[in-house]
Amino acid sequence: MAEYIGYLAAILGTIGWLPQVYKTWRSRETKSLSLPTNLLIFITVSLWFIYGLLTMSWPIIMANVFAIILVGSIVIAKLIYK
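Structural coordinates of the indicated chain alone, per the form predicted on its own:
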């Protein structure tokens, strides 16, 4: 049961970033996004990914691979569309 809860949390937590990524890249508007906050979140999900690898926790690994991609794309958009 714990694994199913982990996968559900991973899916929902990752899906939560999709609207922001879509809106950011579609509108090219990043003025209201905080670069320091998004960098901190990027570092955090990267550390969770490493932790997942070290503990071989697939829900944590999968969620954070996608989170790294999504949050990373927001950081890239913020840098490109100043």
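If you superpose the two forms and keep the largest set of C-alpha atoms that fall within 1.5 Å, you have the rigid core. Residue numbers count along the first chain shown, from 1. Computed from a predicted structure; not experimentally measured. Shifts are known only where both forms have a C-alpha. What changes on going to the form predicted in complex with another copy of the chain:
Identified as moving between the two forms on the superposed core is the stretch 1 to 11 alone, made of at least three consecutive residues whose Cα atoms shift by 2 Å or more.
Can you switch from the form predicted on its own and show the form predicted in complex with another copy of the chain instead?
Single chain only below; no partners, no other molecules.
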């Protein structure tokens, strides 16, 4: 039971970033986005990726590869469209 909730949380926590990525790149509007928060979340998902590698957990590795790409693209948009 707990395991399935964990998987669901991992999947939602990754695809959850898609609407923000879409909105940000489409509108080129980043005024109300916090750069420190997006940078810290980017570092967070990078750490989870390393954690996944160290524990050889493929679900954690896969979820965080996607999260790195998604959150990374928001950080890049924030830096480009100030």
